[in-house]
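Coming up is one lone chain in structure tokens, specifically the form predicted alone.
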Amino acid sequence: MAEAQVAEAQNVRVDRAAARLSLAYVLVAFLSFGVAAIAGLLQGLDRGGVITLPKWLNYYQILTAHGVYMGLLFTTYFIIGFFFSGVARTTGGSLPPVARRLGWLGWWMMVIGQVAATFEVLAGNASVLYTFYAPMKASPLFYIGTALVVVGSWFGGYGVFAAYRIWKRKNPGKLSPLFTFMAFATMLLWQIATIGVALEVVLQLIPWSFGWVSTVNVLLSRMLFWYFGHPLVYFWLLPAYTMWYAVMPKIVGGKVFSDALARTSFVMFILLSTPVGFHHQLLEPGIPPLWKFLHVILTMFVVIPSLMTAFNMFAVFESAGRAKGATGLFGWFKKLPWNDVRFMVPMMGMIAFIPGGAGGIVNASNQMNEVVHNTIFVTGHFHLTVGTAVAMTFFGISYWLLPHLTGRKLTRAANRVGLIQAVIWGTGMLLMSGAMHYMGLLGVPRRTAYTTYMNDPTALSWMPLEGVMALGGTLLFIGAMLMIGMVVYLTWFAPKGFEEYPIGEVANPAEATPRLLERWPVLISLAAVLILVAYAYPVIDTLQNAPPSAPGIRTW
């Protein structure tokens, strides 16, 4: 391509329609980060002992909220918001008519569904957490408010879908953009992923929340759940890597590693991340201990696609350091541009990745699984993979995203705050994570709210930890209200302009990428066949002898 072509490829702007819809997923986005941040602030010092609730305001109300807002609020608005952004920049600026209108629809279902679930939330008729845990039994309009989330999460995902559908026919025999392919299979996965956890609502949770029915059988309803709960942290994983494939080596003066390599990545993780989900029911009954292997062995499979990931980016960091002259063995790594906050903050995110994929297969393995099982580490690892590695990709993101979608330019200013804000929450995160884990490690459990279990000494003793834990959470408060002000500033307030929307170029295009890895009836086939090998014995077996049935209850 020549460089004027490549000059023009990169000026490519999202157009004010799509822009338009990116911006209102985004923005609900933060804004529901903002909400999860007050009450992740609230939760960490109830639970440290720093404040003392009031009456109308319980601990489990408030990690029912913190959980909903960042856990699924939070990252689904933004990566669908971020997908339709990329999707257009990536097919030549604008989103087909009918991808916006399926994206607005989408938009429409989440937000009514998001006022829903909050109002039950708020009037206490719903803290039970943001994983549906039968026998916890909640009202039916946050089911449905939570459901409808869900639903418009696919319309949000349809709207992908047709995007790329359209530019394949305009363009046959071509590969599709790597943005554009990645948009396609992360909602592809999330498509295949929500099939439990709809199942599960929609014919068990509400019925039973509607009196319908008097009992749930709760090990189906937790197997549908973890069906889902598990590829939905690759729901999460994948925009960053996303980010991480497509963006960051531009932002670092590099190419684009391997096209095929980066495909392939993506790929795996379609058929590997849902067949894996007994690995959170290793001490729960009624699962044969041959299916709790299987699905261990299959989540140590999921590591692969994750190494190729830091194999992939490290190649991208070294070759553009070398190309700027850098010589020695690790004399790349200061050619980095590390005051870039475009660079900065995501690469803070993967940095924790590595310690939190280390926590993934402590979490995933039979024997280790034991020591840590129920206990605050695995809120730690939850904490440094998602609160971490994707959050700080996603801040990372916004710098630019942002300012492009509005048109605006990132200042100088603006990019110093935001190295700061990664700092605070960076040093907020690793204080609270860091303590959950060494905790977990001592056996505090989780989903607890402040307790000395009666002043039992063993108690007493975790409390100088629990400080930590709350000064971390703190942190994380103020880095939290930092980057909500640097969205405010990114969206209205600074100075108009044009910011790119970076996009790598493949290293080596002339290199073929196998066709296979975009023949997705093909790929749907082989997922589906992992996934009926993974559970259809367990699902019939549990149905078939079904243990005795709870009715609702209410722990709070």
Second form
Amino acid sequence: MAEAQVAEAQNVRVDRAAARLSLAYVLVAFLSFGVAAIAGLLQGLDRGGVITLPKWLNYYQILTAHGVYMGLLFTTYFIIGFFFSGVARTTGGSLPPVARRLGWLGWWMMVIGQVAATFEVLAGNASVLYTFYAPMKASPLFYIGTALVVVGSWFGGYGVFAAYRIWKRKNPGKLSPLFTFMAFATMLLWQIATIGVALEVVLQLIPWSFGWVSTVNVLLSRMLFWYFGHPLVYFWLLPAYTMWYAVMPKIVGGKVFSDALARTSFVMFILLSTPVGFHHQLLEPGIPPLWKFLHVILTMFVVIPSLMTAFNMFAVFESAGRAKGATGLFGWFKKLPWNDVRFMVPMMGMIAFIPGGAGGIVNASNQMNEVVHNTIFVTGHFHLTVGTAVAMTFFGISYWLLPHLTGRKLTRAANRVGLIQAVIWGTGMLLMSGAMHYMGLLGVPRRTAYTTYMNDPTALSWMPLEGVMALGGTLLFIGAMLMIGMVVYLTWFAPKGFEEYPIGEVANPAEATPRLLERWPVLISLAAVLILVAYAYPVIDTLQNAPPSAPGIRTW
Ligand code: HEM
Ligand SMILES: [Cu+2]
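Moving on from the form predicted alone, kindly provide the form predicted in complex with protoporphyrin IX containing FE (HEM) as a structure.
All chains and molecules follow, beginning with the one already shown.
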């Protein structure tokens, strides 16, 4: 592209119709985030023995609310809203009408489903945690509500697919814009992943909670859940990667290092994220060890695209720094825009992802999993990955996305508050997640309310650490409220103006990206083969030699 064209492309605005849709998703995301943060604070304080919850509010009830609101609602709404905005931004500034209609339909389904599920959680009919593990049994309305949320998110995905296809048709033979490709790939991964949980909820949990069948095949339900549950974490992560790959280079004043590398890593996630679910069931009886081992091996392959991403990011940072005149081995580090929230906040998330990813390898390794399984180490791990790497990237996105969508400016003052917010969040997470990791190694269980196990000396010796966790949780809560304040300010109160929607340019556009990376039928078939290899035998075995099924229980 000529320089003038590039400059013009950088000023593309998301038009009003697309901005309204994107905003609708992002605002419900932050509303959910705020509610979830209140639940998180209460949990942290209760677990640490700082407060005692009133009789009418059960620990497992708020833990369910927190898990569903943070893990499923905040993330999913934000992701779809962000994707709609970026797809519009990189395909000319607007969304095709059909994409918008699908997007709004999905939004309404999700909101209705969310209201129904919330009602049941508040009524105390659904304290089954966000993994809704059978044989714990919630009311039918809870499952129907969460199913509607998932189906609604499919429609959000169909909107992205429609925009992608229409662009492809208008630009025959051209490579799709990197951001739009990434949005498409992530929503495709989501379609593949949610098949598992949809089958579980529709064929097993809903009929069982209505009482049409009296028992449920627990092993099968968990297999279907984790078929979904692991790719779910990549559904959270890939939008953050989209920001890192496609947006970050522009913010640091560099170029996208390699378009082909970026696309390859996304394709690898589509292929490799699903056939790994048994690494969550390593201690589950009824699955032959050989199959667990296969999933462990496949899991380790997923490390590769994450390392590719790390390599790519450091290449971007280093070359941007050197272009600004940095010398020496690490001189470029100082040249990075540390005072810019748009850089600093996602960067803190990236740094947290390093220990977060290492902890993931611990969880997924057969022997080490025995040490940490079902301990609060696991909770510490995902607060570093999704709670820090992903959440902070989403915060960082919001600082320019919201003003861009509402026609306002990210002011210097807001930038400063944003930096403070990030430091508070990062410190809170360091304390909370650090304590969780350490406690997990001591054997402290996760998903338990405050308990001293009848004043057992071992359990009592954990209390100082539980206190650190509660302190970290309190800081996090303060950080969350500041973030909500920023969202309100940037959406409704910041001065009018224009905030750019940063999109990086590719360093060597002449270097051809392999066409295979957009041959979707081939890639989907490959993914299907891997899934069949990983799951066909175990699922058939579980159906034929079904373990005794279980009636529903209420553990709360
Ligand atoms: C205000 C900030 C936060 C605080 C104070 C907080 C605190 C906690 C605590 C204390 C637990 C329960 C530990 C247990 O009993 O096992 C928990 C669980 C959880 N948190 Fe957070 N957290 C925060 C932010 C986040 C974020 C940003 C996410 C993801 C986007 C997240 C996702 C989860 C999930 C999925 C669970 C597990 C629920 C379950 O076990 O069913 N949290 N959190
Ligand atoms: Cu996993």
